[in-house]
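Single chain ahead, written as structure tokens, the form predicted on its own.
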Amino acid sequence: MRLIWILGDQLLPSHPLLPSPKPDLLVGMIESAPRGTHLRYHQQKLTLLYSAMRHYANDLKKRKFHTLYHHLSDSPAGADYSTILAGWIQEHRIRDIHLLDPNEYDTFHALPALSKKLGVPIQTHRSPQFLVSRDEFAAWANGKKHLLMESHYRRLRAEHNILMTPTGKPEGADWNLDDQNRRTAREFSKENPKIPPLPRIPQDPITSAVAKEVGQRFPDHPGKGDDLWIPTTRQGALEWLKGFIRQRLEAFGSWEDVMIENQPVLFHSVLSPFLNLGLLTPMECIQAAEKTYREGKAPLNSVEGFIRQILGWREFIHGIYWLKMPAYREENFLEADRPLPRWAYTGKTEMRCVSEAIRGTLDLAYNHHIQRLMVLGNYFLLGGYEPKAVLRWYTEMYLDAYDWVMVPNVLGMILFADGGFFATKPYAAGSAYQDKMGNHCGSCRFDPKKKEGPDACPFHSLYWNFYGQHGPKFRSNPRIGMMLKMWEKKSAEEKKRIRTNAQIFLQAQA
């Protein structure tokens, strides 16, 4: 017998290793309790993962595939992958195992040892979950000291003929319309665009059972599985995509960077959990958005911005991960070593923008990209928090968090821990940014316009302290030159007050 092993984040609608049922073909899926305790993963993430797996297995059985499935509750309790596979090999006389290339570095590189332990060959095959193969990305990156997502994105746009004119030019004459997608919270308040409600997704019996089991087995993990708010099936993911395209894509671009109190989703798609599980494919999302533009139902700035998230950042980040691992996890260019703040898992902080973002992670296992990067990430960067601790937190707290996503996003983009391999500057911002792009400041006890005193927004002193502390490392970076000059022009007394205020605040968060 031959076993096709399907990993939990590879629930593809057209699995290339499963063209049709065959008498000598088995399909195996494993819910690993030890893997679920590797980190304190949010209960909603685990509920999404296991429910999606169970639905996928049920679909395989309906299609007459001989499917082996190990549930969390199946004996032996706490069995790992090797134990379960060994049992299947003995019971079903499996002669070889096939699977798609694992998306996680450690899993991929553990396969030779696993094969030796089991005594059967394990063969991997290229996964269609990404448009660019690992080898292709490595060939493109070869010889480059720094990589730019924009260059990679433009190449893929042209190769796949996405948002291109018949003459081979980008639609609208510009490749990137990001400058049209930075409208502010004040503009949002003035125009008051109608935010469509998200679809209500009642939990089916499978998801409800999973949520209960997750709560019992992982009671110390953050969040509640019962509160899962997105679908867990291929059909549900397709409907979610259609809803975004029909109701939210049109306004997405203009308001993608704003942060509005009690509106955690706004016009964002929340498609990454489905893409990262394999329930949706990158190209079907891209083509759905482009079709809407061609039909005149959504503006180019929204469609291009959305497509850039998938064709640009998603493909680029995946390539960076496989190019730089495993040493990438050890990067710490800024020598940050502060432990996580005490509010990281509670949200109990007087900084309103931060507490709102943490509330989003606890309630929904979700923040949109600006909250992740420019609120929480900005705070972790400016405060000098230890990269491995921050990476662990991001990996635990989000529905769409997987190793390949979070390692480069957190270490390279958020924390600048790689010294700028692909981010051209640290994503650092002071209190003015929070006041401009969000409406949280109005209900915060800190005042973004005050620079000193007990009511001054901490982001002000944290921002300037960051440049004062790391200025020498940034002298050769032309994008930061102005900030360094402004710091150097400050008097010795003002610099001392900034450093003191920053340290007092950070110590209070310990």
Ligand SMILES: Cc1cc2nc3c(=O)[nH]c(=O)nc-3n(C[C@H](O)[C@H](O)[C@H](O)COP(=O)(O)OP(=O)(O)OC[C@H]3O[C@@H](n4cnc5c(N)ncnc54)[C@H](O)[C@@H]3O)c2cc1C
Given for the second form:
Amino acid sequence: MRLIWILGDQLLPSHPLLPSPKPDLLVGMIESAPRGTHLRYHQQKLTLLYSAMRHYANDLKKRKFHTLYHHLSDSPAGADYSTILAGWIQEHRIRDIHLLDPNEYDTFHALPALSKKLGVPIQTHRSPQFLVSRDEFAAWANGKKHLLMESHYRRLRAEHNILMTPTGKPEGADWNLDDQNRRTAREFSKENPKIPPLPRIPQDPITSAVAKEVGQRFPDHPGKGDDLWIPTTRQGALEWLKGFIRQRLEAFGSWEDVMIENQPVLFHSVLSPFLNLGLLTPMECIQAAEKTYREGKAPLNSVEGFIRQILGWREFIHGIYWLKMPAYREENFLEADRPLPRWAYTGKTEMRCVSEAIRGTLDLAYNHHIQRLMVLGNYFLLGGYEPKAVLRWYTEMYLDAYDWVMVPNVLGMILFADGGFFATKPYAAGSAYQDKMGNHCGSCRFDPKKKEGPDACPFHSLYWNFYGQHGPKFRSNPRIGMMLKMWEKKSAEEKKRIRTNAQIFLQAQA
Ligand SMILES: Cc1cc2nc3c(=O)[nH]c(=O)nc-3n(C[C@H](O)[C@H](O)[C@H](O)COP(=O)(O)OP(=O)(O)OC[C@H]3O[C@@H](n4cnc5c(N)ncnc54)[C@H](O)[C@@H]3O)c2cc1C
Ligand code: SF4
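After the form predicted on its own, can we look at the form predicted in complex with the ligand?
Now the complete complex, all chains and molecules, led by this one.
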């Protein structure tokens, strides 16, 4: 017998190793209890994962594949992959195991030892979950000191003929329409664009059963599985994609960067949970968006902006992970060592922009990109929080979190822990940025314009303290020269007050 092992984040619609059922072919799927407890994953994330796996297995059974499925509750406590696979090998006389290249570095590199332990060969195959293979990315990156997402993205646009004219030029003449995609919270309030409500997803019996089991097994994990608000099947994911394309894509670009009270999703797609589980493919999302533009139903700035996220950022981040692991996880260029603030698991902070973001994290296991990057990420960067602790927190919290996407986003993008391998400067921002792009300051107990005193916005002292502390490390970076000069021009007393205020504030968060 041959076993095709399907990992939980490889629930592909047309699985390349499963063209049709055969008498000597088994399919195996494992809900691993030790993996579930490895970190304190949000209960909605675990519910999504196990429910999606159970639905996928049911579909395979309907398609007459002989499917072995290990439920959480089947485990002798602590049974890991090797114990379960060993049982199947014995029972079904399995001679070899095949699977798609695991998306996680540690799982991929554990396979030779697993094969030896089990006494059967394990062969991996290229996964179609990404458009660019690990080798192709490495060949592109070879010899480059710094990598730029933009050049990788342009190469892919041309190669896959996405948003290109018949003469091979970018549609609309420019590759990048970001300058149209930075509209502010004030403009948002003035125009008051209508935000379409998200579809209500009634939980099916499988998801309800999983949510209950997750609640019982992982009671200390944040969130509640019953609150899961997105679908868990391929069909549901396709409908979600359609809904986004029809209702939110048009305004995606213009309001991509704003943060609005009580609007955790705005015009974002919330497609990452499906893409990262394999329920949707990147190309079908890209093509659906491009078609909408060609039909004149969405403007170029929104469609290009959205395609840039998937074809540009997603592929690039994935490539960086495989290029830089395993050393990447250890990087700490800024020597940050502060343990996480208390509010990370409670949301109890007086900083309104932060508490609003954490409310989304705890209630929905989701934040849109700007909250992840410019509110929470910015705070963790400025406060000098330890990269491994921050990585752990983000990985636990989000519906879409997986190692390949978290490591570069957290270490490279928000914490500058790699010294700027792909981010051209740290994404550091003060209160002026928050006040411009978000509308939380109006209901915050701090004042974004005040620099000192009990009402001063903490981002002010944190921001300047960051440049004061790390200035020498950035001296050769032309993109932050101006900030360093501004810091240096401050008087010794002001610098001292900034440092003291930042330290007092950070200590109070511990
Ligand atoms: C600190 C931090 C942590 C992040 N953690 C994750 C994560 O665990 N999983 C994850 O998929 N994305 C992560 N991202 C990237 C991005 O924030 C999310 O993909 C996005 O917010 C998901 O929401 P959405 O589907 O509504 O995105 P949209 O704004 O609608 O964007 C469309 C799609 O583009 C892709 N995308 C956009 N930016 C990135 C990026 N930087 N890296 C990879 N894909 C990207 C996603 O697939 C996303 O679904 C993280 C970013 C930061 C700064
Ligand atoms: S005043 Fe400062 S802490 Fe309060 S919401 Fe604005 S930026 Fe955030």
